[in-house]
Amino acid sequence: MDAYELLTRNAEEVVTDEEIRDLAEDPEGKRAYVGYEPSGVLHLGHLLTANKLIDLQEAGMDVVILLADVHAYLNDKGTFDEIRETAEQMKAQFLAYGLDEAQTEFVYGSEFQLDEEYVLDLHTLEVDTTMNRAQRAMAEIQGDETAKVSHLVYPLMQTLDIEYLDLDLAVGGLDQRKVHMLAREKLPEVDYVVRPALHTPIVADLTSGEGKMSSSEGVTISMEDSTEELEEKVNSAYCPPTRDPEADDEGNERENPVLELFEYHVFPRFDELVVERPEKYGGDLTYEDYETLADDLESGELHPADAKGTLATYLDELIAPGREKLREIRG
């Protein structure tokens, strides 16, 4: 797999192709990131994009991780002692997960943010951005949150961050396609250069199939699961036999989340996957790709069980060294 291919594997979006194509050109030592609220125990929306940091240092990049104390501090996440110790928490999981220490940067958001340039230039883009334009960055991320003057100056940090890090390319969820657009608006009203962005998907939820995923709502896999939680959990996944399932009864949109889960967490890390099954139902089916086996699942040779038992398999064993880590952290 070339360059290019690792920086675009299982992107739902890249800003802009061209852009993506000339750093794919020289990628040795350009330096990536992605931003995250410290939020303690990594799920499964984290570790979706760390699989995306793990491609772009296979293709030489190097990765800056910021650890958004402030931004959380903003977001009324606790104090700075309590948002700190649970970054801790949270590079130790990373690092546990697959990221190479060797080229994973850890940055505090308070190490520059706070910095009387980084104020004065968050300053500027305040006079210069209407309240309209930074709620619509925030938007998504916002959720249903009534809207505080923090949500407003949230996205226009992340603005800041982009030039304050150094970065070649901004990685992040689809949700954080609105915040990035403003920063390729707003960044050369500072007189600093926009920046490529790259956009993972957003996993549907695990036991509708509809929407997103999420830790606060619904059903996530996370470090903090046992072996046995996580089986639960993917046992009960929504699974229907098909990569295309039809609207639920309302009209709503679904997706197949365990088809997703194998798409974007599982096939980037593993060469080969094993279905292991009796001989009385055909024996053990191998696969080193995922289209094969979505393909097997539309048309009956896997069944959805035997898909979500491996689908179990494998992200426990993804995710078991950072069960491990937190285990140790808590003593």
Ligand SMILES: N[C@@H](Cc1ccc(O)cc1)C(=O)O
Given for the second form:
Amino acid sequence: MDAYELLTRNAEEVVTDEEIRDLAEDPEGKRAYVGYEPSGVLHLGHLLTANKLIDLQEAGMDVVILLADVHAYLNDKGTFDEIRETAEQMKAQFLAYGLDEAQTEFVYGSEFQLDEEYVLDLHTLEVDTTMNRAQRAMAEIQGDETAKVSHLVYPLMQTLDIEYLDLDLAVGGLDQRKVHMLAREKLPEVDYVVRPALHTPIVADLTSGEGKMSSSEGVTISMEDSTEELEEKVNSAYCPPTRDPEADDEGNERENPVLELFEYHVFPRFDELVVERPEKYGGDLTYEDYETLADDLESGELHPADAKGTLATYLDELIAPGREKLREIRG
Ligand SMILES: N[C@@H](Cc1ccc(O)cc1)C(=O)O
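Having displayed the form predicted alone, please output the structure of the form predicted in complex with this ligand.
Below, the chain from earlier opens the complete complex, with every other chain and molecule after it.
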């Protein structure tokens, strides 16, 4: 796979394609980041962006993981001490998951976001940004909560992080796109250069196939799940024998989350998947790419129950090292 392909595979959006192409010309040693509000246990949402970071490392880039403690604090996620403690646990899980330690730098937001220069830049942005504009950027991150002043400061700080961490690329889920658009608009106003952004898809809720999956709403899979819990969740997932399911009774769009997990979580990490089947049902199947597997599900060659069993096995392999780490940490 060439560098451009590694950078962009499974990305839902790149901003802009031209800037990413430039980066792909010479990715060696360039810096990409994802910021996470520390929350202790990694779940599929974290792992989807982590997969992209692994791709970028493979292309030669260095990765910065921002443990966004100040942002979590602004978003009312607990006391500062609690937040920092959960951040330490996340570090260990990211490395266990497969990020290359030599190419990964972990930075706490509080290491630089409280410095005088940063804070003064922040105030400059506050002067230059309407409340309406900042609030729009936050809509998807803040959820249903009533907007507080902290929610307006939050996206302006995220904008500055891109400059202060000296990055060449900002990565995030599609829910970060409005903040990255704000950054493109605002960074030049404080005389900083615009950096490209890359957005990963948001996988649908496991049980309904609707909306987006996160740890707070709906069912997700996390590093905390035992093999049995993981199997149970995958087995109860929505999986019609097609990649384009019909909308539900209320007209809500649906996806096939089982296929999405194969596409975004499993195939990027394994060269080949084996679906184990007894001889009398046709024997084992081997897949080297997502498309063939999705075609077989659609044609009936691959039964949803077999697809789910296989998905559970591979997801379990992916989270097993992180699960071990968590056990060690918690004793
Ligand atoms: N906004 C991110 C967290 C984040 C914070 C600061 C950043 O610079 C980047 C990302 C989230 O929703 O979790």
